[in-house]
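Coming up is one lone chain in structure tokens, specifically the form predicted on its own.
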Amino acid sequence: MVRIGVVGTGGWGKNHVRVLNELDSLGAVCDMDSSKVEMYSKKYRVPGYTNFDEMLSKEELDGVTICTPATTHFALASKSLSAGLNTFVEKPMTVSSEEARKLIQIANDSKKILTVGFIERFNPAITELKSIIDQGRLGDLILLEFHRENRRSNTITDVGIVKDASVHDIDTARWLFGEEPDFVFARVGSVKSEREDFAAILLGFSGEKTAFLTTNWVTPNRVRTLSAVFENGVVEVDFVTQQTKIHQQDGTHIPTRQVQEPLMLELREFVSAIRDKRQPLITGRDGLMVTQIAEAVLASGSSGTPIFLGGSR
């Protein structure tokens, strides 16, 4: 049995608690709010702590998931990795690439898993799109166009939209293209928040392959869509409904599949990687690369010029 402690049981962390309990892998909960600790400890019959160090010292855990504000990720993940625990960090892995590099080194030194919560890779519709790309069913992938809209959550106060929301689509774009972007050009701004709450991002990959990402916390409706343009067709994906539409010259095909909870698939992968002593689908390097790209997005938005990254295959 793999035992996982959940650190931070608020907005998204409570879902980690629920899913890990369903996977029979919930080992402990930790939160600064004692009322939440008491509630989840009683509900799921696991030890509860308000002090992270105390949980690390008292519990025999195989890993932790860190679901706290982004600015706390590095400090908490450093402690858990140094304590010999496999560590899942919600996105963004860290708020700076310097912290990301340090965290990867700590993970390497401790020989433990470091993974990041880029949940869209586990969305069944995106998994199917990746399969279409890898099999070459529609020819080469040329363009990706992402739209991610929603009102800002009141719980997000320490980072802006780029490092909180755009990172999902940045990671998905680099995963689908199978490489890092060569350059970034972006416009970002703020309408209703102190930090940026909208971003329009262009990622340029090799051979003129391109990803367009628009993200905002301004519009009231919840939109999460992707259009993938190939040589011989277009695939439209709705992240929320998990519906896929495949448009080709002879018509439109809408595959049917079972709707699955991406978080369940994501945490099952983390538990499986621990049990099988292997690297997970998403690594610390993915967290580093996405953070570097997010930094370039903000730099481009500030300077009004493209930022050249060099890319890597």
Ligand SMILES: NC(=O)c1ccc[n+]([C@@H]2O[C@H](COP(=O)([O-])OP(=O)(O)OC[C@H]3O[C@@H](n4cnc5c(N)ncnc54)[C@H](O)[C@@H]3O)[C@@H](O)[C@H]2O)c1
Second form
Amino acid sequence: MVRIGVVGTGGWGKNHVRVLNELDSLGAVCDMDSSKVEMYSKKYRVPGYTNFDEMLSKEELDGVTICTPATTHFALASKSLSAGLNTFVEKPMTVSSEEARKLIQIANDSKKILTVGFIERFNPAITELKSIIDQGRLGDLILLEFHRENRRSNTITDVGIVKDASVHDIDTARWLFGEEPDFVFARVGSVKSEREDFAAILLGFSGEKTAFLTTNWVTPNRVRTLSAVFENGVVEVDFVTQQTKIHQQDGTHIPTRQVQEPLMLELREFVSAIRDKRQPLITGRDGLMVTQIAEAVLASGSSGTPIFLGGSR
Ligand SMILES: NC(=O)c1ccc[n+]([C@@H]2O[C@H](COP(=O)([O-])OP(=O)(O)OC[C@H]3O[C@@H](n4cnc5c(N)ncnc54)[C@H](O)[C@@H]3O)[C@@H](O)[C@H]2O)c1
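Take the protein just shown as the form predicted on its own and give its structure as the form predicted together with this ligand.
Now the full complex is given, and it begins with the chain already shown.
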């Protein structure tokens, strides 16, 4: 059995706890809030801790998932990797690229897995879109247009929308185009929050390939869509319903597919990478690249100029 400890059992971490229990891989839970520790350790019959160091020293774990606020990720992940544990960090992996580089070094030194919660790669609709791209069924992919809009979650206070939400679409754009962007241009602002709460981002890839990302915490309803324009058709994706619509000259095809929980697929991949002693689909380098691009988005937003990312490939 692969035993994973979850640190941070709040709004999102409680889902890690539930899913790892279903995968028979929940080893322990940890939260600085003792009421949560009590509730989840009782419910899932696993040891509970209010102190991360204590969990690391007392439990024989194979890995941890870190589901605490973004600004705590670096300190906690450094500890778990240094203790020789495979480590899954929720997005954003770190709040700065400097921290991301250090974390990758620690993971390399300890020869342990470092992976990041870019969950949309496990969304069945995105898996299907990726296979349409790889098979060349609609010709070359030219444009991606993402919309990720909703009211702000009141638990996220330590980072703005770019590092909290746009990072999902930044990663998905890199994954679908199969390369790093050459440049970033962004307009970023704030209407309802202290930190930025809307961003319009343009990522330029090779050969004029482009991704447009609109992210805001202003739209009252939940919108999570992607339109992918190919030489010979368009694929529309709804991340929430997992539906894809494939539009071509001769009509529209809507494939039927079983809805699957992306978190289940994501954590199963972490557990199986540990068991098989292999690199996971998403690595620390992905975490670094996305944080670097998010930093460029914020820099472009402040300066009003494009930021060239030479050398990031
Ligand atoms: N992949 C996704 O779709 C997705 C969705 C939501 C949140 N997230 C990510 O999950 C992380 C947590 O977000 P959330 O919404 O659950 O936040 P939250 O505030 O609801 O929960 C965070 C929990 O961490 C605990 N905590 C904080 N510091 C701790 C420490 N040092 N030791 C032990 N416990 C500690 C808090 O007590 C709290 O229970 C963030 O990185 C967020 O970006 C990812």
